[in-house]
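In structure tokens, one chain follows: the form predicted alone.
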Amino acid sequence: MRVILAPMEGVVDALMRDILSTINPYDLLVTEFVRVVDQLLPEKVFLKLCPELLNNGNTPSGTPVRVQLLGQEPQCMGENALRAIELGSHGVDANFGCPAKIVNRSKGGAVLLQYPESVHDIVKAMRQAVPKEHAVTAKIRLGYEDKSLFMENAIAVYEAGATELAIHARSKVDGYKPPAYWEYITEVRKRLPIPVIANGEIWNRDDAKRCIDVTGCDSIMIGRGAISLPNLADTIKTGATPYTWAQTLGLMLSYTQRELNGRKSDYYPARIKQWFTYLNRQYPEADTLFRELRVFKTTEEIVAVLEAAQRNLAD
């Protein structure tokens, strides 16, 4: 079984790819979005969201990262494609699944569900760009206002020449509420004969057996609870003890060491907070704390609550 580190835009970036990879069994990581437009994009834009080309395409760990597009134009997606293979990415993947109101305004993501015949040439495009060796993937959810379309923008994708297939269970207007609607992914594993990743509402170990025994996919994509719970893809994989409230902090603290010598420490007070949100549903230790320092703006105030907190989980 294979277990992904989903795409999650301003929440997984280089660093938190880096933190999750060393103390899990990750099998492939996907990046945020690379925004296309109607142009062949510098290097930089590639190495900034995914500085992990300049090692290979993989984390410090080693686990493999794949760069994921997001456009509407086939031509450019393809030659942006060809462009994150040549700077090392392991693979390349396209973006149908990105619920986002700006950026489905610009066609990009979610909205193109409506047309699978725009899903087909995107992924043609990119496909044809692409050295047949190296891996062309798509995410997609099961539609944009409804789920009738679910299928044929499944096969959109096959038959443009994919090599496979992550499908997140839900609509675009279902946004992030629960139930994901496992069933539709079998019906898509049973129909198309390239490997199908599963993505969903997947919190815990018992979750990822559910959604496998469901589907039939041997292979799944955690998103969100891969934050609620860091050490989630090992707990799945080796039947490792999910991580205490103590090391999840003592995680915060090394992630937060890291953010403030690698950034302005200005952006750090959101970060932190936005982690907190999915901390909530596994640890009510984090509800607490989070009602502590929710009210403070500064990197100082918020670092000096954590701390203080650690200490007081080791007295």
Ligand SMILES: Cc1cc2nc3c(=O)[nH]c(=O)nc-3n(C[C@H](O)[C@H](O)[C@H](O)COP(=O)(O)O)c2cc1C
The other form holds:
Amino acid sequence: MRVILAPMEGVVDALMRDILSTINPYDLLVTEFVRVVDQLLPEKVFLKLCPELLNNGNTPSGTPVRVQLLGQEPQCMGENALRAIELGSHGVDANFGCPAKIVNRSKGGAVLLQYPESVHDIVKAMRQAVPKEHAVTAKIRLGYEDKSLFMENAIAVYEAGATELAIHARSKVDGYKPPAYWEYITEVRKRLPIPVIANGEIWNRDDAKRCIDVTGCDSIMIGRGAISLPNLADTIKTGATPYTWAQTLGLMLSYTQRELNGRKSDYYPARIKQWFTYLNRQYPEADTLFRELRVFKTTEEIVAVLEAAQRNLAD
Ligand SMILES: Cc1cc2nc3c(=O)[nH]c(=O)nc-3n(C[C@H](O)[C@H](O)[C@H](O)COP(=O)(O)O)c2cc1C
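The form predicted together with the named molecule, contrasted with the form predicted alone above:
Okay, now the whole complex, with that chain kicking things off.
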């Protein structure tokens, strides 16, 4: 069985990938998306989003990373896919699931699921641009406003020559609201000869087992669950004990301290707070801390609050 870390824009960056791949036996990690509009992007754009490219495309603990692209113009997607591969990405992925209004307005992301022929043309251009020994993959939702085109889109990806297909089992309109409609993935998995990766609403080991039972897929992709329980992939793959709140707090502290000692970018507090929004589900203790953290603006302040929480736990 393969467990893949889902791309999560605004949350799963290189530092998070480093931390999560150190404590989990992930098979693959997918980056936040690189937005492709109408030009071949400079190398620095790829390296900023995926610094692992300087390490043969692997995290420091050796887990392969795949760059994800989001765009609507086939030729341009092809050129940028090739660049990602040449820089060392382990395959390249196309995003057809992003629900963001700004992205959809410029005809990228989930809005493309209304036009299976466009999905096909984009993946095909990427496939033709990238040497065949490298994976070209796609990630789709079940549709935009409804799910009527889910199979057409899946077939479009397959016929374009994709290596595999990840499916987030909801439409754009479903947003992130439970349930995930895994049974649609089952239908695609039965129909397509390429591997299908099941994604959506896997929060613990039992969910993973049920998802695999329902879909028959050998590979699953985990997103919010992977940050709400930091060692989720390990619990799924090896039966490891889920992290206690004290362990998770320690991990968050090391994440924020490493950021503080490293790049010191001002977007980090927002990322740390975003992480907290998913922790509540697993740890009731996270809720109080999250409310406390909301007023703090800098990483320094956040580190101080987390250190105090850790001291309280030890008392
Ligand atoms: C904050 C956030 C950011 C996301 N960013 C991306 C992205 O950049 N690319 C993508 O394909 N999906 C993105 N997704 C969707 C996830 O990869 C995943 O499909 C979705 O969260 C469902 O899986 P889950 O129930 O395990 O979270 C994002 C989801 C969230 C919550």
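Rigid core here is just the name for the largest C-alpha set that superposes within 1.5 Å across the two forms. Note that the coordinates shown come from a computational prediction; the quantities given were computed from them, not determined experimentally. Residue numbers count along the first chain shown, from 1.
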**C-alpha of residue 302 moved at least 2 Å between these two forms on rigid core** = yes
**Asked** Does the distance between the two CA positions of residue 293 reach 2 Å or more between these two forms, the core being superposed?
**Response** yes
